[in-house]
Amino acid sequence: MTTAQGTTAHPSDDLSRSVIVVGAGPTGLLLAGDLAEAGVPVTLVEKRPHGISNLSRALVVHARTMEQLDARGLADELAETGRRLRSFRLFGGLSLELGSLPTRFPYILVVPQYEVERLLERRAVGAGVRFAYGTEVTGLVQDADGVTVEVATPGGGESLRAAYVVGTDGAHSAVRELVGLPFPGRSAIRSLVLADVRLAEETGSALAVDAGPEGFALVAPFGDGYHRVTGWRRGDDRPDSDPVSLDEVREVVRSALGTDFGMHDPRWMSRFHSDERQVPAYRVGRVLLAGDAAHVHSPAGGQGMNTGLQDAANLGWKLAAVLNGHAGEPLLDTYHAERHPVGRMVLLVSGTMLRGALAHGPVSRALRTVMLATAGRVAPAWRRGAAMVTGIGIRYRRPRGAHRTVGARVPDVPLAGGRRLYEALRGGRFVLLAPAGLAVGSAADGRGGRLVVERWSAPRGTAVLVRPDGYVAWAAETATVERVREALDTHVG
C-alpha cells in the first residue's frame, strides 16, 4: 500500500483502538484527522492514486461549515483562498443577502473542493494518519471484536483489521454495499453540465442563477479568474460518458440567463446526474457511513459536501469517546440519530429548490416567483431558510427534561480573556462555559485533554458544556459543583 510519504501503511497493532476510514474525500480526511488528534491510530483507505484532484466538483462552503474548519484552525486560511458572497441572486431576479447571519461567517465561500482536500490533507498528514493510495477495498467481514477487510493493491491483496470501520468512498460506496444497506431513492435530474471557464463579461451579480422555459444556468465566480458554470436544458437526457463541448455550455446558460458572457478557456467540463437517495441507517454494527456514501442529493443549494464535513464532526469526537474508554458503544447511535434526520431534511430543501428552478408552465414559474419574493420580503421565513441551507439552524433533538438549549448549535462567543470558543474547542474537546463565581476546579480534575473550562466574558450565571462539535451537551441556568460534576461524568468520562 503506497501513502503519501511512499512507505508501506498498516493499522497499528492496537487493532482494539484503531478505525479504518474508506475514502479520501473531504469528510473522510476531516474525519481521519479528527481521530488521529485524539490518539486514534487511523489508516486512510483511497482507491485513487495519490494527488489531489484538479477537479473542483463542490464549490461551495457554507456557514456551519466554516466554523467546523475554525474549530480546527483551517477557516481563516481556506477563506483566503476563495470569494466570499454575502448575497446572491435567484430565479426572478431576487437577492438574498446574509451579512445578517448570526455567525462570524456571514457570507458562502465559493471554492474549488480540492483547495478544502489540500488542508484537509495537511491537517491529517500532521496528526498521523497513514494513507493507503492506490487501495481497493474488496470484502469486509465483522465480528464481536473488529472488522477484517480485504483490499487490492498494485501488489495484489490484504487483509487490513481494526475495530471500526467508516465508510466515507462516495455515492457508489463500495463500504455500503459490502454490509449489505439498500440505498433507496431516484433520480432527480439527468445530464447536468459542468464547466470551469473564463468569461469575457461581468455577470451583474455575485452569483448568477436563473431558470426559463427550457432549462436553468448557474455561475458563479472562483476568485482566481475562472468561473464554475453549472447548467441543464431540457429534453437533452444523455448518458454522463457523453462529452462536453463548450458550445452546448454556452447554449445551455444563454437560454437560462440570456447571454454567456463570453465565455472561453474552459479548463475543465463534464457531466452528470443527480440522484436523490439515503441509507436507512448510518451504522451496521461497527461500520458507520457518512458523507455521499450515507446521502445524495440534487446540488441545488451545494449543501453536498457541507453535509458530509459536518456528519464527520458529528461521528469523530463519539469515535474518538468510544475507543479511548470514555464513553460506552451506544454513543454511537447517537450518530444516525442525529445526522439520518439532517440528510433526510437537505434531501427536502434541495429537491424543493430544484423543482423550483425546473419549473416548467407559465402558471408553475409565476408560483415559483411569487413564492420567492414572499419569501424574501418576509425577514422570518428567510432568516430560516438561510439557517437551513448554511447550516446554522440545524439542531439536534433534545432529550426529555434537558435544559432547552440542549442540541442547539453555539455560536462563537467570545470568552474571558479575549479568546473565542472555537478557538477553545480545537483539539477536540469539550468546553465548559462557567459563570465567573462558580468554582469549578474539582469537578474538572482529571479530565485531561478532554476538557477545558472558560469563563464568560460578560456576566452570566448560565453553565454551558459544548460538545467537541460545537453543540450544547448540557446547560444549566443555576449550577452547582456538584450539578457541573454530575455532567461532566455523563457527558466528557
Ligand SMILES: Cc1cc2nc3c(=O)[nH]c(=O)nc-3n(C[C@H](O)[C@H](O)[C@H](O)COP(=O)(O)OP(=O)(O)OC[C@H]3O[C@@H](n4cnc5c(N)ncnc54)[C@H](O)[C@@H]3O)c2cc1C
Second form
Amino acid sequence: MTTAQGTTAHPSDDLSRSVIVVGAGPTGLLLAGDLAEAGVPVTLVEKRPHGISNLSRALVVHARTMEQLDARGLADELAETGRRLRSFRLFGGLSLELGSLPTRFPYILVVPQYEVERLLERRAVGAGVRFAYGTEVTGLVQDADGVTVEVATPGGGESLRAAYVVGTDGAHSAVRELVGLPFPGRSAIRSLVLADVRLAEETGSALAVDAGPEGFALVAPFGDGYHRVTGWRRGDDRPDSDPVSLDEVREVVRSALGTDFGMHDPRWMSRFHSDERQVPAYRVGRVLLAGDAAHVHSPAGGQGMNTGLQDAANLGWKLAAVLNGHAGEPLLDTYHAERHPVGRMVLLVSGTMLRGALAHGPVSRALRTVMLATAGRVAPAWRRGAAMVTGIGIRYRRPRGAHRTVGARVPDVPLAGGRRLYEALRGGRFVLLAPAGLAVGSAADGRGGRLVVERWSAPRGTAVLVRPDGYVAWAAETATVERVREALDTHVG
Ligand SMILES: Cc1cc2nc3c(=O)[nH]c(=O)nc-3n(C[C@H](O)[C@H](O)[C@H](O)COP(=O)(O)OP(=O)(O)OC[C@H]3O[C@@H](n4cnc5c(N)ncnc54)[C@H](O)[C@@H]3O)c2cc1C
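Please could you give me the other form, the form predicted together with the ligand, since above is the form predicted on its own?
To see the whole picture, the full complex is given below, headed by that same chain.
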C-alpha cells in the first residue's frame, strides 16, 4: 500500500495497525515478538547485516526477567545454557544469598547476551516478525495517522510507514534524536575492560568480585569453560578505541583480586565507557522509546538488558491492545508513567553500587564496608535491596481507590489442574484468577483470545485480574460476577 508519505513496511500491512520497531537488540526482539504474537503486523529494522552479532555485553539475567521469559515459554531453555548463582561474594567478604527469593528463579543466571538474543530472535521469527537487516533509520516524521521513517539500505534510500514506531536502537538512538528528545545525564565510568577468557585456577567462589584502592574486578563463569572478566583501574582513562591486551586485563584483575587466576585464551576483549542518562519522555505521540534508547547506566548490578526487557514486556501488550481496538490511546501513556520511574530507580541503584565500588581512600572504603555489612545483617533491608535489583520487588503505582494489590507483581501461583500462572500467561493474554464457586462464564464471554479464566485457591475468595505482563490489573475480595464483568470491560475490553 502506498501512502502520500511512503509505503507501509510491508505491502500487505494495514497502516492503521502496523508497527516499525527500530533495533534488533534484546529489547526490540522481545517487543517485536510480543506484537507479532498479538497479531500486529511488525517490521524490525536493524542496521547490522544479518548474521553479524550484537556485542556480548550483558552477562547477568535476573529473576524478574526469567519470569517474563517463562511467560513466553523460554526461561527453562535459557537456564540450561547458563550458570545459576544462588549466592555470590561482594566487597569486604560479604556474601549475598538469593536462594530464598520468592520466585521460581531464586538465582542470577550468568549467560552471554547473545544467547538471550538468539532465543528471542527465534521466537520473533516464529511469530511472523519481518526482519529488515542492513537497514538504518536516518529520518522520521509523524503526523495524525502514522509515522514515516526514512531508511538507508544497501540498495539505496527508502521511506516506510507505520501507525507507530518504537525506538529500541540503543544508547546512541537515532529515533530519540529524530523526535528531538534530549538525553540528560553524565559520564559514569571510562576505560572499563572486558574479556572472555579461560582460567587455569579456580576462583574459589562462583562469582569473584572485589574492589581495592586501585580499582575493582569481577570474574563470572558462563558455564561453557569461559569466564567473563570486567575490571577497572584508577587513573587509567583511555578512549574506547584503545586496544586491550591480555596483559592489561591480567594486571587490572590482579590489582583488585590479588590474582589473575592464570587467565589465558581470550575469545573476546573490549574497552567500554558508560554514562548515566535518561530521556524525559518515553512517548512522543506515535513514537515510543525503550531499553538503552531511553536509559543508560553503569553495568553495576547487571541492570541494562534486564530493564530493557521489562520495558518491552510493559509496552507490548498495551500497544497491541490499542492497535487491535481493545483499548484507547491513553493506555500508551501508562507506559511512561510506569516505566520512567523504574528507569530512574535503576539509575540510582546502579550509580550507588558503582560509586561504592569506586570508593577511594581509607575512610570511604571503610564506610562502604560498614554499610554493606549492616545491610547484610538487617534482613528486611537486604531482602528489599535484592528484590529491587532482581526486579521481583518492582511494582507500579496503584490508582487511588484501587485494591491494595493493584500494580504489584503476581507471583507464579499454582492453578487448579496443575498448571502455573506463568504458563497460563503464555500467548500474551490476561488471566482471571477466579475462586471456585464464582461462575464468571457470562462475564468472560467474547474475550476468548485476550483472556483465560483459571481457578485458584483464593485467599478470602479473592478474584484477581492479571495483566499480560504479570502485574495486578484489578482485584476484589468476595468478588461478584457483576464486578468481574465491570473489571473485564475496563481492562480487557
Ligand atoms: C560492559 C557491559 C556489561 C553489561 N552487563 C549487563 C548485565 O550483566 N546485565 C544487563 O541486564 N545488562 C548489562 N549491560 C547492558 C546491556 O548490554 C544493554 O542494556 C542492552 O544491550 C540494551 O539492549 P537494547 O536492545 O535496548 O539495545 P542494544 O542492545 O544496544 O541494541 C540496539 C540495536 O539497534 C541497532 N541500531 C542502532 N541504531 C540504529 C538505526 N539508526 N537503525 C537501525 N538499527 C539501529 C543496533 O545495531 C543494535 O542492534 C552491560 C553493558 C555493558 C557495556
